[in-house]
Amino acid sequence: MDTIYEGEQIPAIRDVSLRIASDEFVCIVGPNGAGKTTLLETINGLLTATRGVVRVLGHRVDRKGPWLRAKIGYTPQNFSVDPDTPFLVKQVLVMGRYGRVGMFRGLTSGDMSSIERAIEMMGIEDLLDRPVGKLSGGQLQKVLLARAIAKEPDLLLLDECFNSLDPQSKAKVLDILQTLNHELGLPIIVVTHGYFAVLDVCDRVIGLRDGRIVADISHPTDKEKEVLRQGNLIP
């Protein structure tokens, strides 16, 4: 697989092959200007692959791309949001269940429900009735995060989801994505480029540099881990 920027020659991923099981937890990692970003926008079908084809839960994104956004749990890297924004944390999680159950369906008691069980798994009580234009960026990472599993996606993709976040609340949010994975069964990719305590829990490792796939590693072992750091794929 490709992926190629409109306006540019050289592809941003190039010769990626890869096949992520069900249940998965992967971290994808590597320096900046790797590709990480591209191959999860490839993945989500916001980017097309040049060349090859693309399967998500069993389906081509270039066929069925809103299809199966609408059971993608996304958070994008660098999110912002204008100051002057009027919408209510409260409105954009309630968005991001009608990304999941269509514009035109009335939410029901389960679907309150789950954005209910969302607002308290990443503790953002407090938050609902702010402007989220208002919010400083990790409280605004934590609402990202908390409208993706509100969607209760079938595969999560989180690019950078640690950004922002103090360290008590990386590692709530990692406690949460491991919760999510194991007894879910929900399969996560995770993009980070600063925050290595996932390696210690994620099933696999995926190193990229320059576009390219350079390490596939199954729960990596320090040894492992010094081998990514000696090939600069984290500090």
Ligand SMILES: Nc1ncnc2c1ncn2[C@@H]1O[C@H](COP(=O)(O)OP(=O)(O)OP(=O)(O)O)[C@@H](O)[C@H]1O
Contents of the next structure:
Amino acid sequence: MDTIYEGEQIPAIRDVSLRIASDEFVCIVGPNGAGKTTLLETINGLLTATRGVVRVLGHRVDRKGPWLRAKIGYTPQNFSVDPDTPFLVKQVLVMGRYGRVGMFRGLTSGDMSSIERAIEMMGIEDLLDRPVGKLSGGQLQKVLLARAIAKEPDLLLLDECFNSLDPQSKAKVLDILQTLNHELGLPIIVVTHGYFAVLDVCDRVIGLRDGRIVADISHPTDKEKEVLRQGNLIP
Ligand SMILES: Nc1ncnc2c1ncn2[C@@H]1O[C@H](COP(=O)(O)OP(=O)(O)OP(=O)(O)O)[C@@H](O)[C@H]1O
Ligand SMILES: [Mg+2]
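Counterpart to the form predicted alone, namely the form predicted together with this ligand:
And the full complex, kicking off with our chain again.
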């Protein structure tokens, strides 16, 4: 498939043909502008493929976008919040859960315990009563991750979710992702260009350059990981 941004001539991603297994942990790497964000947004239907068909969880994204997005946990790369937004962290987490169950039914004790588990996993208990617009970059990233996890998604799409995290938090988040993938069989697609510890735990690395897939490596060897760490995509 291809995706062309409105008003552009050249596709931001092109000739992308990809099948991801329902329990796979995939890492997407590639230089700035390679199309990583475009690919994630095409998968969750925020962008529409201009050629080809995208199926997620067995359904066409162009036909069932909102229904699918309710089942996808997504953390965007650049998420800015108005510093004066009135919402507290705990409210943002609840909204994430409504994203899954719909606005028209009240949250059950099961919903609340999903939210509580995610809070505990991410260790953000002390942030719950803070306005979301006044968090640091790393704190906001943790809240977004907790919100995506509390949604109990069927697919997790994480765009540069390690970027603003400190080294300990990076390792902790990676450990959480690994647990979710192993214990629940949750498929995860994570974009990263700086945190290569992901290479040690993921099932598969996909390299993008100029909108094309230029590498697709299952369980990279140490030598392949070294090449990827140096920013080269083709071992
Ligand atoms: N809204 C937009 N309109 C037009 N072109 C865009 C838009 N967003 C991105 N692009 C272009 O699409 C290409 C892919 O961008 P994308 O954001 O997917 O790259 P990326 O791999 O995520 O980069 P980064 O590592 O910087 O996050 C780039 O050439 C970019 O300039
Ligand atoms: Mg990006």
